[in-house]
Amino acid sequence: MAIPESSKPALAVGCRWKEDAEEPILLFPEGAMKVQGTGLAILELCDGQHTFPEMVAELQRQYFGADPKRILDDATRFLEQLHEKRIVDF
């Protein structure tokens, strides 16, 4: 599934960040997930305000020097997996 360019990814209903955690933990109806590194950078941009291309452009700024196509591919794959698990909507 391709992520539409006009989509504005956001955490799905029922998903939220654990407030009092030392490390970022994403809570969702079926469980919880510790989030680090690139996954955290991607999910922090899933605020319903950024379009997918804007998110990719921001990731390319954050990871300057990394292959832009790989950033696009990795972000797409990560968000598609989270969408299938009903953690992210777009």
Contents of the next structure:
Amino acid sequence: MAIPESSKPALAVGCRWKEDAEEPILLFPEGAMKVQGTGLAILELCDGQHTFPEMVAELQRQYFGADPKRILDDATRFLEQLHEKRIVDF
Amino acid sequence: MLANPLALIAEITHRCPLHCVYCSNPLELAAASSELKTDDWRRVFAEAAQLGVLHLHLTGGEPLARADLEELIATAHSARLYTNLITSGLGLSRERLKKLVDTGLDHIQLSFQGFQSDRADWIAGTKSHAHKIELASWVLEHRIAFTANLVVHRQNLDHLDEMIAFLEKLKPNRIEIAHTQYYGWALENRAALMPTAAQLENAVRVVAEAETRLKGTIRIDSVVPDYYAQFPKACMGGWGRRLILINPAGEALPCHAAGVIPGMVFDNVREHSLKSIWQESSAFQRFRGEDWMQEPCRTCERRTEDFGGCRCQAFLLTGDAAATDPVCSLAPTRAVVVQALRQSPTDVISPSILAENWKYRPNPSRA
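Since the structure above is the form predicted on its own, I would like to see how the form predicted together with the partner chain looks, so please show that one next.
Whole complex next, starting from this chain.
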């Protein structure tokens, strides 16, 4: 499923960060996920404020030098997977 | 090195207004008078969080039967545990639900027995279906995760597509289709509950279709019926590897049904810290790792995936808790499962006849 350009991805209901964790852990029903690197960068932008194109632009700025097309593809795939698991809404 | 437990299953009471014929509680229910006090649970939750536990599952019995549920959730929340309430919803008012959410509940898992009140109530042994529907609409008023759980078996599987359609309308984030697992009261009623091969085949198709239709809207998770499987389930994610269950009386078990295994001694959280129980108690060590395994598990390449299956099921069906789970196609004792399937009736019986033939789970004694 394509990510609509106007949507503002956000953590789904019942998904939240563990507040006191040493390294970032995302908690959701029946599961948890340690997040680092680009995955963390993407999820930190899932705040309901950024549209998907804004998120990608920000990631391309953060990872300046990396192939912009690849950043777009990786972010799309990652968010689609999390959307299917009902961890991210868009 | 021993990893930390990830989840704590707290059976805070065995009292329950429902009498479900598939209940996985032990046949010997904990008496109300033996239940841990609020302060005991508070200490246990704090210790669990320190030990690295992420998820707390409050279950029972019916956890709502405890008047201190709000306090327990508040404690869990301040210990930063992700808190899940597994409930029939019976007796939960709109006001109390709001209180539970306000004190920090993250996830509510509401059980359903069917899609029509008469049959659902007949399985639950009490009138509850209509209230659950109303409660589901109240859950949507809050920002918490909502799972609709449906336990399936021969007496309701013919209506799986209608049941999923019914649950969809309640707008949960997640639907859990749980095939009955045969422990406790479910094992007592196995002959009436075991699905037929044809029902199972149909169920797999119906669930796959629903997954495709609801992708991105409702997540569907299924618990498979292991009697029909080729390989056993990784019960509890492996004995003493991820989960601790505390029963209402405070005993720490590696698995819901572990009490059926002869010779088990369960340390009580009244006398031992959760850390010492996890690291040192004989119950948690008994089937941890691989040293206890027999052939074919001992040399099987799947032993790191399914850990030999379920120890309780191995004991219940073969009399040897260290045997390969007999549901495994490689198990030397597989014949007992084949025989159970062959001997199971295939009929869907009218409620009036069946009610006389199956055992409803009773309530525990007060004393």
